[in-house]
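In structure tokens, one chain follows: the form predicted alone.
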Amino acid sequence: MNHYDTIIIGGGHNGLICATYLAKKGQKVLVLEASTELGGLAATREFSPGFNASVAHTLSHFSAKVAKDLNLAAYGFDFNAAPMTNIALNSDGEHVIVEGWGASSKLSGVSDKDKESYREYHQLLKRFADLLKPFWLKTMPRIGHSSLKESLTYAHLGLKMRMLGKHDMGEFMRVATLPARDLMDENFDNKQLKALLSWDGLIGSKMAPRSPNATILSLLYRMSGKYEGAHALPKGGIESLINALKSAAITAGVEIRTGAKVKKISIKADENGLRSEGVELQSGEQLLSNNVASAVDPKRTFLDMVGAENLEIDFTHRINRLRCEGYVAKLHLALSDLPKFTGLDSLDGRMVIAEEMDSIEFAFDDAKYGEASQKPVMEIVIPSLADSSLAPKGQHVLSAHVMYVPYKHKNGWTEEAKAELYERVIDTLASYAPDIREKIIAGEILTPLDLEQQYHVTGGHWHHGELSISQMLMMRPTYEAAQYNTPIPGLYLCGAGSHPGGGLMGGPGHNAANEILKAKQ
């Protein structure tokens, strides 16, 4: 029986790059996907024949030190495209423009004081965004257990904070924890340019603009990419990222196996408690490792596959608890040709459908009582005008992200529930593109329940939980669980479930390496 030093659950791009860094360092290395195809919700799948499209569309804060690491450029991954013109859609034709990136982008529909405004607001968010880029890579210490060392790493957020100065320091621990609808209220006068810069402190989560809980840190957050937060696709789609990731992986000599789904992860019971050994597949093998890593979610992960028998009654109540019911339902269509959206010439852009914040909040108050939003508010893109190969020549894809759509649908995700959501988001997007239905060769709506079912995601959260105040930072997933470690030796996590988050990002992955790789030391 092979003996592995290390075995994966999970090959999205997290685990390829946990595998990746193991392997690099000497470890033989195991990745198990019960999927298919690799990529979890980056995974490139054919929707409708000929027409494919992955469920994660753009990247926006995709780690340039993984990249630099594990040389994805030698496989293929480019990513020096141009960011996408952010437009906030007006049905009317009206819309707002942030074209480029950073305090320097260029906005049109909005007034001269908006402008102003937001170089200003980007400059300090922008300051706020570097405070914490370095601590997105790297473990944060668990509170009152720190090492001399591990210590460290909270000096130098004191001190990178010190550095802020008095006032801006100020501001940051005011601004951090502001719902997103304050924070655009302060800054700008344009409803829609409102809406628009709220989007990607919301977008995956269960939260609205006047939700108190870490909106702006999650800004922040995908601030901390190459285009400070502004979205991009590179040459070849998404698919490229994914490609490169599996071949940087076999490069380094880990091993892949595909449709191997894992029963549960072994433990050994001896005189000095409790490890991992391995992992029992659905198929019944058995597979033997010093270290298992779980790129799943952390409620999969110790509820299903370790067992509650195997953990503390309090740390599994903890994990119980974790608040991971997504919120964004996914939209794909296949199109004869490229709709017409009114007032727009050019549709290699970033489409956001929220006139004003109070339509996303609206949204938000109907999937809280378990309706999809009567008036939905999404973020839409063409890739296959980035990638070709997505769809026949001269057809296209748009894919959408669809907010607010419960995973629990209060009379079930029935049939005729989800035909309900579908031809109401499409009746919305003909009010922006009066011609797309007639585009229209064929179309799918995944709702959370979908994504959970055929991504193997509970909840269907983008992000394995939500990125909120008690589920960020050294408390994700939970005390016990945020340092990568868990409660049972040689189990470790490295999805998005830990620090820093979800997102096409991989700074899970990185740090959870780096802990696997300590502890051989």
Ligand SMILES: Cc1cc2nc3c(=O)[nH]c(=O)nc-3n(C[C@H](O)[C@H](O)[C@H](O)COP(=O)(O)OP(=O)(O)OC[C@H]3O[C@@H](n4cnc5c(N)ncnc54)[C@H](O)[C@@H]3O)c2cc1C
Contents of the next structure:
Amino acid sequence: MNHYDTIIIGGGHNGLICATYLAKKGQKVLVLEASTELGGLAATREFSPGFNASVAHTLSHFSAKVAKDLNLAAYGFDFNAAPMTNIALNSDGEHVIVEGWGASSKLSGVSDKDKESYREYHQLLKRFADLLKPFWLKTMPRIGHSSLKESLTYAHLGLKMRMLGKHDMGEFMRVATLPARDLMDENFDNKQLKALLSWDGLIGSKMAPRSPNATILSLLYRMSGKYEGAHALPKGGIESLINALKSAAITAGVEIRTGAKVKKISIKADENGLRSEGVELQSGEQLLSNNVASAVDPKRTFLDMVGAENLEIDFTHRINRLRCEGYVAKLHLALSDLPKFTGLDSLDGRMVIAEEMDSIEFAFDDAKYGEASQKPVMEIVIPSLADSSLAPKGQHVLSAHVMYVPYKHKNGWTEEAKAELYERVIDTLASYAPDIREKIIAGEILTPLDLEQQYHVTGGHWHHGELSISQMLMMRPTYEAAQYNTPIPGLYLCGAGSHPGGGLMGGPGHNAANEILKAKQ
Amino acid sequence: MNTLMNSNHDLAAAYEDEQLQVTHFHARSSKFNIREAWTAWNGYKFADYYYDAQYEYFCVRNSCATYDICPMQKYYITGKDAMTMLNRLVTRDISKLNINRVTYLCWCTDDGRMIDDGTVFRLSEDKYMLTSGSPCIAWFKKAAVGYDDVEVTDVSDEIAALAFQGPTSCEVLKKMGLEGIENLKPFNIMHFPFKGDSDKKLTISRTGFTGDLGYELWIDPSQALDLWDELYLAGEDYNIHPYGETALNMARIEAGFILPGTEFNEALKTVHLHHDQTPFELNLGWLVDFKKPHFNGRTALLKDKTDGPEYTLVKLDIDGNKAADDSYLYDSKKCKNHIGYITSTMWSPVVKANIALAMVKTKYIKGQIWAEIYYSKEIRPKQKIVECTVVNKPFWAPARARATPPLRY
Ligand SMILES: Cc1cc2nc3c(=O)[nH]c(=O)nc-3n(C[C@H](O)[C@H](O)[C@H](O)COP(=O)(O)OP(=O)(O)OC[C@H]3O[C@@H](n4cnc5c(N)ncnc54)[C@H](O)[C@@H]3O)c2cc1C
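Could the form predicted together with the named molecule be given as well, to go with the form predicted alone?
Everything in the complex follows now, all chains and molecules, and the chain you saw is the first one.
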């Protein structure tokens, strides 16, 4: 029987990245993916004949280091795609538009005062984002008993904070956990601008502008990207990233099997304790390895694939209590032609429907009590503009992240409830693009529950688990599993549920590979 | 006057939920409590002693006596995963525990700190009963998370239980008509039709907390008073008598058994770091089975075992006859180097010695141990420094406690 150095469960981008790093260091690596395609939440799949889309539709903070280390450019990934324009739609066509990125971005539809404030605001946040940036690609120190190296990480962070100077350091401490609303209110007047800028702190979370927690930290996390938070769609779309990762993996010698669902992580149990020794597939097939690294979310990994009987009681409890109910639904529309958005010439930007922060807040209020928002807010992209292969010639795909749609509907997610939500979302869209209904050939809405079932992610959660303070940094997913290794020797985590979190970024896969290689020596 | 009475009445009503419950045997046992010496155990009215603790102690040691264990916490663990769930919860390997067997065990936090000790009864293939001195339901429910088929039910109130201990206990049960009871081995369980009625089941285990021959009787609460009457009728010529907490405490010290809040601090109720204990500190290493690949706290306990626990619980024979309550222990008569403390102490009438349980820093156990005793002589404070000897065997462990059939007394 084949014996691998490492078996990776899950062929999403993190699993592939982890696998490639390991294979490049000479490990014999096998990636097992349950679905027929690679890419996980970023996999491109046909949702209607001839029309394709991926759940994740733009890149904001994909790691430049990973792209370089794995030489993704050589495999067709265009990391230099221009950033997308961010547009806060207004039904009268009075849009607020942020074009370009960083200090050179151009704002329109706002007062001169807001334009000026934006520069200061952006520069301050950029300094904070730069401060945090190195730590997204580092293993966080262990709570309680840090090694010297881990203590140095603390020291490094402390030093970086000191280097901000007294004023900025104070501001960082004040701003980091501020509700997004407070930060926006103290900087800007324009309602649409405030909603637009808070969006990236909120999307994917169970938080709204008034929620104190990690919304600003999420914003800073996304600002670690090449365009300081601005999103991009590479030529060839998200698919080009997954294809490049796949080619890089295969070239490095990684063996990949799709349609191979792991049922259990096999655990050797004897008087020396427990140790993972491979996996058992749904088919019953047994595969052996020294290490197993799971890119599957922590709750599934531990409760379903390891089993409570192999874990400690309080640890199991913490995993069981992980906050991982998703609140984002995914809309995919097959369009006969581009719709006309009132007052907008070009549709290659990222369009946000949320006219003010309270629109987001009220949408959240409905979802908190188990109902889909009466007035949903959303972000819209037409990915077929960057990747024409997604739709038949001349036709298009519209992709939208819709908030807030609870994983658990208080009356259950029936077909009627879904149909009602779909209609509501299309109605909302129609107030900005009045001809949208005429253009729709087919459409689907995936609730977090659908995402859970189709993509094998607990709660259908964007980050595999809420990116909130209680589940961040050295607490991600929970202490005693936050350094990629787990209480089971030989078992590692390498997916979005680990530090630094989700989004197409690659941090977890990169960091986990480091830990696995370190343990080998 | 009237208003006052009214308000008193309201007060009683307002606090009704907080009033002590009475046990299933209260109607009978309270008749013995002529001193009204009540204390509380797990929310139940509970006798500290009935008439005279010394007398009750001598009943336990010389004839037979009953101890009301209704307030003891009892949980059913049922379902296909019951064994797996329990085996991960406790440090001992119970996978080989047969039906109708009981074993003593303990359970620990993830960090290997002891939460509580108790006994587990295997009642059928997928049904166990776990007992503990104080409530543990929250922990057991947590321990059931992640299993498909296991249920934890608190049945403390739904079972009437009476410990019946002492050298003549077997005789009395025989007299009560429980045929074959003499063949019940320690830690085994037998079931009898109560008063010949097979619908009424009396379950008897040969278990107890006195270190002597003894049994525990388990029955449906509706039969509790009948059971009491039957037992007291059969035991009339044997001086059967209820004993309270004080007498129990004497018996258990002689037997070398530990108590929460005395020898150990329940981990989940401990505030200060490491003011709780590991089983190794409590000399319960024999309850920790590292041949078992996994159980809660295993990693931490392996480290504790390898490093050696800082303290170890020991049994001491203390010179003289002055009670060494709460005494500090030293490695020399000079009392310079403090090496431990006394947890429980008494003058043992059966051993005729001043005995104690104590926590001593492990590395000093082999050396001299001196106790600094403060006592009062007609309210004048006095101090004495006396030498202590470590005793390895339980102070009280008569052969009849283990023999089957029990030796006649
Ligand atoms: C609605 C939505 C929209 C999003 N939009 C964006 C976006 O626009 N931009 C962005 O950057 N991020 C976005 N994200 C987040 C991003 O998609 C995820 O955080 C990221 O894809 C996670 O990558 P991963 O490799 O860690 O895990 P995943 O992509 O979830 O991959 C895990 C893989 O494991 C597989 N798997 C699970 N169980 C098993 C098993 N038992 N055996 C074998 N394989 C198994 C799954 O099939 C899956 O392929 C979005 C997320 C959601 C939910």
